[in-house]
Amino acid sequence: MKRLEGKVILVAGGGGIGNALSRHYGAEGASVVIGDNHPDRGQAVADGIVAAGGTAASIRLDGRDEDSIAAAVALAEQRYGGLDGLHVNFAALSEARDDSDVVNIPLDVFDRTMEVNARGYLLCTRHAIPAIIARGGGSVIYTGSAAAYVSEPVRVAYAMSKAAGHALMRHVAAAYGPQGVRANVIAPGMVRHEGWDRMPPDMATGIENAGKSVAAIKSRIARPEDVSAMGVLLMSDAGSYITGQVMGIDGGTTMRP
């Protein structure tokens, strides 16, 4: 039996990691609802899951738009009978180049980053929790970042937003654990995603070598499938006693107790 057979999972946020999450959850037997603010991309992933023998649907989901989040949860309930898992994976990446230090960051960059990465995660959670409880419990996963607990001279908004996501995870684990809801964060390090090959080769090689240099495992950097493998564990019954944790997928770049 596949590890996620009979489960319904909403993946909020596509792209390199999100697409791998959706495909892996579908391959393990879950009915997957892909919520992406690029509907064509989400539909292409859903079509691929169906072509491979799985079950999937796509819907537009924007972390800034509460109605779109509510509609994604409603689709899971109406089409597949409920919701067992939520994986929130989106981020305001377009703001990253202007996300500087606390003195110089433009406030509109800070506000948009927090709106998507913190408020958006809260909105997804508040709409999914009642549906998950109605199914008798399940799993909530947030894609986080080591930026939440390591120091950097830049990306203050991103780091603050990811710390907020970690705090939200702990709240959900504590508040809804008695009702069968588990919550965890997966914190990837550098990931060689689908867009990697669109970078200039010299830039891609330099970034990859920098990632390898700070990791304990130096043979490669992470792949999206490394993240999705942890997601499958946390969504499955095999992970039923894991909650309130931050799982680092970074080849030993960070080592925390």
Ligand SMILES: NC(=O)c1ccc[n+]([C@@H]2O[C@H](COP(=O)([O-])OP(=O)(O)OC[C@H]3O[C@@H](n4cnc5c(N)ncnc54)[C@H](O)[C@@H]3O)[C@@H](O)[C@H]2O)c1
The other form holds:
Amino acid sequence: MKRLEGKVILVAGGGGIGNALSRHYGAEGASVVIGDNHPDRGQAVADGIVAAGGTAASIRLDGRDEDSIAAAVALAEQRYGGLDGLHVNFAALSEARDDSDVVNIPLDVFDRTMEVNARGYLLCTRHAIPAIIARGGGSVIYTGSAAAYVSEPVRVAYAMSKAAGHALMRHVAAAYGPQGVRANVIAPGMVRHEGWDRMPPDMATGIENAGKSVAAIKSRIARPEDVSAMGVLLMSDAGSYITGQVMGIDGGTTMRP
Ligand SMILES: NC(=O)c1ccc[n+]([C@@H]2O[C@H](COP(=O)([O-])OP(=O)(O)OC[C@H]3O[C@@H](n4cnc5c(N)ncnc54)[C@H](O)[C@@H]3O)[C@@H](O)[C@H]2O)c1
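Form predicted alone done; form predicted in complex with this ligand now:
Below: every chain and molecule of the assembly, starting with the one above.
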């Protein structure tokens, strides 16, 4: 028995981790709608899920564009009959280069980061919640980050935006728990994924070694499948009493109480 059979899940944001989430949800029997602001990339993942015998569709979803989010939820409802799960995963990572410290960060970089990583998460949630409640309840997952709760001298906007996602998660868990909606954050440590192939190999090895040096597990850093394994648990009925939590997938880097 596949663990997500009969469920419909919207994954908002593909890329290295989001593609793995979509594939894993599809392999476990879910009908998957993949939304990304580069829909061609999502289409390739949807095609792969279908070729493997699963069910998936791709749609343009931009976290800055409320209509595109509404359309993705409508696609799930119209084509697959409803929505059981929302996983918001996208992030404005191209802003990272200029996301410096509080004194120097250009305000447009701050605004663009918050618009996608905080406001975009809120928009996806407000459109998905009524659909999930109509289904009798379900699971909302946000991809967060340890940046929300460890100290960092740089990336002030990214850290603030990720903390916003963690706060949104607690709000959703508390406000809609009585109607059967669970909400959790998966906070990955450093994840090596297909996007790293575009990096010079020396740089990738350097970053990977830095990740290993701060983790308790030294043999490797995280893979996207480590994140999606937690996603499957939280989306599945086996996770039906888990809500309001931040699940760190970081090889023991943070070990929060
Ligand atoms: N890779 C890591 O080491 C790591 C660590 C901690 C947290 N995370 C988090 O994991 C998530 C995925 O990161 P990733 O490493 O897979 O990055 P990625 O760049 O591979 O994927 C990000 C995806 O988001 C999409 N996207 C960007 N802006 C968007 C928008 N406005 N609307 C819709 N889609 C948009 C991109 O097109 C891309 O497909 C992010 O939330 C990131 O903050 C990643």
